[in-house]
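One chain comes next, on its own, written as structure tokens: the form predicted alone.
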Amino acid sequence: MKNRKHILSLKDLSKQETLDIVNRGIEYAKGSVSLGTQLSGKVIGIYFTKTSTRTRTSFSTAALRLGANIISYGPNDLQTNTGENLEDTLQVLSQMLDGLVVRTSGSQQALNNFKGQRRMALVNAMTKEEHPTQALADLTTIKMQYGELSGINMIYMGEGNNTAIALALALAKFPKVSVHFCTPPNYGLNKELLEYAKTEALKNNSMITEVHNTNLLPSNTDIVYTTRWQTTGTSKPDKDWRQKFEPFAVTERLMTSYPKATFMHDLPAHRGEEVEAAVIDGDSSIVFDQAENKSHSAKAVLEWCFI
């Protein structure tokens, strides 16, 4: 049996491995890859303890279209619901499945503890700390839009959540990239992971920075990115948090400052909160291309885990 590879954190992927997955996702998006044999004979588990539209559907359809069979588990289907710890569950599943795609609102540590085994490929489809497959799909979209990842400028507006962390870790791998995270005070990126991304970026002559004031935004950018303010499975400890978030919404006025920029959002979106309808439904928005690319990137991720 060949060893299976995992995608648990973008820290674990080299620049070349990241680029290989992105480029393969683009090939799938262009329809230049024949489907149906890549995962022939494999059984892939899809285990989501939290709601999902795009990620769950993208990995389910990707596995099926590559020739695998899938078993879907919801939050109440496994004995974790009655107290079994996730590590024991993963151990059992690794003896029965070829791969498992997991979404949980809990810590990533349980997944990290299991990455030493190679019987079952393990894909992190979102934890509290990081959303790596979202960033891989986003890089696929960005490269399709701009032709390169090197030299990209991005402004991220809103909470420093697991998508923001994944973007920081992913874009830090490429040269001459500039990412400005503009986050509300006390709602910034995980400090340890942000510092790691900053250090990696400097090695590549890139810059990742975080500010908490919209007056400190750069004068130009290629991409304005945001996510919904109420991330899956989380709540805000501050009852007045919406007032603190309002200045960080992506508005028509903000986009006017960047007339050549494209708008990205990982969806679902709440029009009138983190983004105005005129922006997400406007000509600069590529959010639905971005969503479609999750399915193509998922094919690339699953294939990579087994090659």
Given for the second form:
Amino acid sequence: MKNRKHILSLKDLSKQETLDIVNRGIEYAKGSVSLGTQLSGKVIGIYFTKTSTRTRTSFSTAALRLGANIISYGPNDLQTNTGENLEDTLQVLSQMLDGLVVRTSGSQQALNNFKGQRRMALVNAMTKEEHPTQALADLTTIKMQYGELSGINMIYMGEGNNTAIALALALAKFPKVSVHFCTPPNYGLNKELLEYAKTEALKNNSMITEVHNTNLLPSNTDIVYTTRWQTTGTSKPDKDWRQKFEPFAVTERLMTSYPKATFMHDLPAHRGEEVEAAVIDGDSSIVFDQAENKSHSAKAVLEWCFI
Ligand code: CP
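Okay, that's the form predicted alone, but what's the structure of the form predicted in complex with phosphoric acid mono(formamide)ester (CP)?
Once more the chain from above appears, this time first in line as the rest of the complex follows.
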């Protein structure tokens, strides 16, 4: 009887499970783990219906480096493209694959409906609601940078998208953390998931807040985080959205208020939009360490699914 595990939402992971994945990712990043056998004999599907540079490559290379074979499906390769539903597709793939890493334009629910089966490990590589493997990689980067996750202070500027939700759910598990989301009006975090993260944070003596006013930023922070304004595969209904977003850009001026802060961005970036080039290419930026850590974290994620 196979008993594969899934990573669909950070709501499903305990603090210890999250830490185990983060710590293992750090071991991979430090090169202290021998590669090649962890997933030998496994076949992992990499199914992306939307564009991706980092996530698709990191999971593909992670699977290969750990000894698995992969089958890569782009948006036009499966019969979902001709009308077969995702549920039937996942059912059939689970009868053939050991694991599936999936980025879908669909909702989280379609993946959650498939949680009950344990034959095929399922990894959410981004849905409309959440980007959990991004947050796991980001926690890996933060722990490598600061030595711990407890007590971290973060300001997040920009749209309350699936990366923002994943960060809220992940950081809420740790004590004395403060995450301050500063999002444009009507572009905030999913309310239900934000409330869930706030409640979890309070249980851990931590604080998650959201404001829509850049005059309400805290006086100190360890990290300033942003994401691009056009989240992959989405569009904005109102034509004036750029004007609403402009005050939420991460500028050199903003960073001078936080001289000790590091700058993080999940990439891809648009210099001159959500972040000034001088910031993302400046001394405080760790965005390319962050991107590299996606590959180390992906190894930890895949390995965890099969332990
Ligand atoms: N950050 C991130 O998910 O990058 P990709 O869209 O390139 O995978």
